[in-house]
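This document opens with one chain alone, in structure tokens, the form predicted alone.
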Amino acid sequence: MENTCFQLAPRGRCAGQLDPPGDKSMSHRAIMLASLAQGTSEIGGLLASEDCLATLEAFRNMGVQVHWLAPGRIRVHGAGLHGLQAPDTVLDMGNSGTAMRLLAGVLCGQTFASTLSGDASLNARPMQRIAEPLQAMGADIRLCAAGTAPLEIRPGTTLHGIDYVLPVASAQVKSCLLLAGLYAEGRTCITEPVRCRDHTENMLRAFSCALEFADQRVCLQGGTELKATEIDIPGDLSAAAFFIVGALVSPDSQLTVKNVGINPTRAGVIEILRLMGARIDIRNERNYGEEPVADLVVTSSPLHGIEIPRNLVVDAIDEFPALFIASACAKGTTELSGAEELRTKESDRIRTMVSGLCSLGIRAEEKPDGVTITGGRFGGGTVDSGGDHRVAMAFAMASLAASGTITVTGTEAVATSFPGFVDTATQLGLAFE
């Protein structure tokens, strides 16, 4: 992959109207469940990023017919739970941990062998967290010695339901096991230590799968057939978060974000920014199926440092690169703890973000499970994104509060989640050189 960079002049703006791309997490899940359902489904608002297209291609390789009706809208002819065909190649999930972990749950219930792999970054991420409970369900899934992909999955005995307590809150592990539970005999129940994103549960219900809930526990009965439906995917709050922070830290800016998902298990970024003094108004609340959606009006705001509440960490885990930029622009010190999961993302996001902040003149210190950031003024300089799409987009926003040009290297991965990022940012006022 060609090494690319962003170069941004200081003191741009972030104002106007943002129509964020479709939610990446929901796009993956919609493709998967539509492929496993009985009948023909239509999905609107689909994110056509490299990550989601990898998921789509995997199901095409297993015999699922997909037709593009318009940009962002597809028709999926579901194969049913037991209608997938053996792929004739390794299933390449690119850079997507969501795709690999969720699809592993599906593949463990098939009667054919398969192999899941990805790029160098994905093949370095931990997969033991899904392999152990899948093996406890009876799956024959094998990892590399380091506990990483490629994952080899072989047809074994019939899966059986499991009553599993997640050692660490993880929507990907929970979702993987629920999808495997569709193929298992008996009930599969997952208990979370703290609530984490529930897009899989919402989408399973949209495809007519009955679930039982009690406190932080969800159960489903194996063998439940999914029924085709029509899904509209909200705008991605994780993608919008960069521009929300950009509008907050650039002077005299107001940004309207349209049709964005505000699922409470994902909206921690809004709560954290409001605690820092951000003016974010939520308007026109409504639902897309099971998912809450709204418009946001974001106005430039003087931010102040806070101790980020631990109960909001899981609900904002993907948005911390953007939140670190907000913290660097805030008056005082921001403390984050309980976020060790950031070290296992596309990069070690604690180390990569701290290194970048320091290179631009901000005081930032690593902790094993978080950071301490003292607000200041960004200077110019060069930042290595570590090939991490969210880090790259976050440091683009730093240019809005910088005194000199900022160059961000390793930005090619941005296409995995937000292929139109540069065009969108330019239209809103960022000054790409």
Ligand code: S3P
The other form holds:
Amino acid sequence: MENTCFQLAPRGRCAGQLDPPGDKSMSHRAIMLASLAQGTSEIGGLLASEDCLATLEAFRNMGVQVHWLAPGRIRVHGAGLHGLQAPDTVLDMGNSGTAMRLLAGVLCGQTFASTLSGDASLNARPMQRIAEPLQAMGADIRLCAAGTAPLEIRPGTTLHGIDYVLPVASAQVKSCLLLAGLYAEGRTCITEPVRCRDHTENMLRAFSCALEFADQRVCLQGGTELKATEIDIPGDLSAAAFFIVGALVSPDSQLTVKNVGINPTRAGVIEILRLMGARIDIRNERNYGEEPVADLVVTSSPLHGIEIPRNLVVDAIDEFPALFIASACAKGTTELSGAEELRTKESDRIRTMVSGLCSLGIRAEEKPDGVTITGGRFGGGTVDSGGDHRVAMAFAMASLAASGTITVTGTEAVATSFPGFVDTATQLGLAFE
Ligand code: S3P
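Now that you have shown the form predicted alone, what about the form predicted in complex with this ligand?
Up next: the whole complex, starting with the chain shown before.
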């Protein structure tokens, strides 16, 4: 893949109206459940990014027919729970942890062998967290000695339901096990230590799969068939977060974010920014199916450093690159703890973000499970995104509060989650050179 970079002058703005791309987490789930359902589903608002297209391609490789009706709109002819065909190739999940971990759950229920692999970043991420409970369900899934992909899944075993307490707060692990649970004998129950995003549960219900909930425990009955439906996917708050921070830190900006998902298991970024003094108004609240949606009006605000409440960490887990940029522009010090999971993302986000902040003249220190950032003024300079899409987009926003030109290298990964990022950012006023 060709190496690309962003070069941004410090004179940009971030104002106007943002229609964020479709939610990435929900797009993966919609493709998966529509493929496994009986009947024909239509999905609107789908994110056509590299990550989601990897999921789509995997199901096409297993015989599912998908037709594009319009940009962001597909029709999926579901194969039913037992209608997938053996793929004739290794399933390449690219950069996507969600695609790999959720699909592993589905594949463990099939009567054919399969191999899941990805790019160098994905093949270095921890997979023991799914392999161990899948093996406890009876799956034959093998990984590399380092506990990483490629994952080899062999048929010939019958899955049985388990009652599992997640050792890490991970929606990907929970979702993987719920999907495997569809193929298991008996009930599968998952208890989470901290409530994680619940899009899988919401979408399973949309596909007519009954779930039982008690406290932070969810159960489903194996063998439940999914019924095709219509899904409308809200805008992605994780994608919008960069521009929300951009509008807050650039002077005299007002940004309206339209039709964005505000599921409480995802909306920690709004709460954290408000605690830092951000003006974010939530308007026009409504629902797309089970998912809450709203428009946000964001106005430039003087921010101050805070100790980020630990109970908000999971609800904002993908937004820390953007939040670190906000912290660098805030008065005083921001402390983050309890966020060691950031080290297992597309890059080690504690390390890549701290090193980028320091190279732009901001005082930032790594802790094993977080960071300490002292607000200041960004100078110009070059930042390495570490091939991490969210790090690249976060540092683009730093240009809105910088004294010199910022160059961000390794930006090709932005296409994994936000293919139109440069066009959107340019329209809102960022000054790409
Ligand atoms: C996701 C869950 C989170 C998040 C990831 C998407 C999902 O990962 O960081 O970007 O769609 O379920 P974990 O489940 O590993 O926390």
